[in-house]
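Encoded as structure tokens, the following chain is the form predicted on its own, with no partner shown.
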Amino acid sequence: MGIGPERIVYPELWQPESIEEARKIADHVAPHYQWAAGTTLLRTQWEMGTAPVPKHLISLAEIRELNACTAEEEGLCIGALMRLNACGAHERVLTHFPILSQAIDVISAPSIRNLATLGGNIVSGVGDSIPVLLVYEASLRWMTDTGLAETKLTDWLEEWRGGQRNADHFLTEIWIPLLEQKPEEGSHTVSFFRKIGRREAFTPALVTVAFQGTMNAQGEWSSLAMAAGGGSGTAMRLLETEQWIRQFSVSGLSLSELMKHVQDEFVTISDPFAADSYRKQAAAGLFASELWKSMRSARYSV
């Protein structure tokens, strides 16, 4: 029996112009269908046999209302088709949620970021503009099978870390939530994004972290968030770490103690490229030496 070249099966196409006609669509061919709309990933995932090719590919490309990003009265509502690097420029994003657009800046090549998606860097579950979206508290739109839904971005990746993820929804808009317009006379806010990958550019995340802080003149945190990713692992809040750390004045604070409170809480994996372990270690070690340059900068001593 001869070896001859492998027949690839393509999906069936269909390319709908608003939310409703794409859910009829849905409807009426599943279950045999996939939503996509970069497909960055997808193809990525086809080529290298991690994933199925569906009987039918519904793009979401052509629905403009999910292409555009919208001030509301208390937050910034970014569609779900808005391509990376449109996204991560735009004149709301960069003022108002700046380490949104540094998460953005690193992922994959430039190339890629003209094609790819913020909602389909949200839906991998493992991308890395997740954490950032985490401290700042973002929520998820849906369209689902009885209608639009939202959902706090951190309930969804505890669905996801569940493998209670409903593939049949598809997200929509993915809303922010202004910070604090006026901050307290004296304050200072602290926000980084780092990532770690195996090489500079175009490759995975080995580890992500993100925080947003304000504290006010005494030194005290009036907010504060942070968030840890990384690799094929799901990304979570730090939240016992953040009340740890709000006991005490920034002048107060261990960096030592502050580490092995990160290492404690942050639940991440092992693969062939980075243990557990090592993952912990890295991402205590970048929160304490990016908060050490900040308070640093800011003249306060810790």
Ligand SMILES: Cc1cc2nc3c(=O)[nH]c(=O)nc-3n(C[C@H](O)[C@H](O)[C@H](O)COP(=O)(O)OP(=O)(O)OC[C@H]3O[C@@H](n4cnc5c(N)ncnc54)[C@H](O)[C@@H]3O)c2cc1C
The other form holds:
Amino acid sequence: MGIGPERIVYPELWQPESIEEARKIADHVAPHYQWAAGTTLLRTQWEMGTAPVPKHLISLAEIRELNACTAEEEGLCIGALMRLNACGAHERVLTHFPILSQAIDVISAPSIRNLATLGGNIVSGVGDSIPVLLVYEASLRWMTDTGLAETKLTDWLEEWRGGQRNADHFLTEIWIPLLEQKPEEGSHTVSFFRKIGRREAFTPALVTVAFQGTMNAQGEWSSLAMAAGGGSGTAMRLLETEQWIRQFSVSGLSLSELMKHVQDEFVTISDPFAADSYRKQAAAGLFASELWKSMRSARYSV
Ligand SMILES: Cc1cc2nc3c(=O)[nH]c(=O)nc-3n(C[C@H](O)[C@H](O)[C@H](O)COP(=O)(O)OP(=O)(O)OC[C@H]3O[C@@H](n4cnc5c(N)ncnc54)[C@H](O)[C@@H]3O)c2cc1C
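Since the one above is the form predicted on its own, can you give the form predicted together with the named molecule too?
Every component of the complex follows; first up is the chain already shown.
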């Protein structure tokens, strides 16, 4: 009786150089294929046996047009194949969407971020970039089996949650609308991203929170968005909590009430590492403490 490694069945690898070529290959080998980008998550899933090795692997990594960051009139367009390190360090991302850079900086380790892509992080459904992209109100551009299409990230996450996402579509670009160019005089922007992991580095998140808001000179919110995620739970916008906060000027906001609202609204998961109640409490505490710090630095009292 021989003892040896189990036979590994390798997929047939396809490396198209254009979006159209990728679509044609997929139509040719359907339904036995999977899209791949940096393969950092895929190879881990194959090694752990949590996902089957597909018969055909279509790598999008050679499609150059999907590896760029371009300014459009009203927004920034990030190619889905942009490596996380390049994306986080990109001048336009740093200038216009700083908390996206912050979120990217705490994904895994530099060696992984050199390979991993923003698109792969999003399509994984649980990537740490998602809460930040939710508060920036990002949209996703896809190559579908009938041509190009755009969906709001929130809508796509709903499909993901309901197990209805179409795995035949591939993500081509992430579009983020630019924030107001000339903020009102005396206004103040509050934005933060925080991640709690099981240990300090190189670890999946237990909880992630993101916040983006602008207050006018009177301390009233002129815009406000908050999102939470973490673990293998799907991130979500906290729309009811946002609406509740908007009723108050900053000095009238009760942080203990805020924490209750976050805990009531945030839907998350329990797993062997943390109960959902812990995740809710941690998210609520992060929002309250970060808002308190931001308000103090803006000289509002809460
Ligand atoms: C050690 C380690 C630590 C990690 N730590 C973190 C962490 O802290 N935070 C975090 O968020 N993630 C983490 N990850 C997960 C993973 O590295 C990231 O989510 C990464 O961004 C995935 O990108 P990728 O290009 O490697 O995706 P891939 O592995 O190539 O693909 C991931 C999934 O997305 C699909 N896919 C990829 N690109 C496309 C596309 N353009 N269109 C359609 N489908 C597509 C693939 O079919 C696959 O299902 C970690 C992974 C490892 C191995």
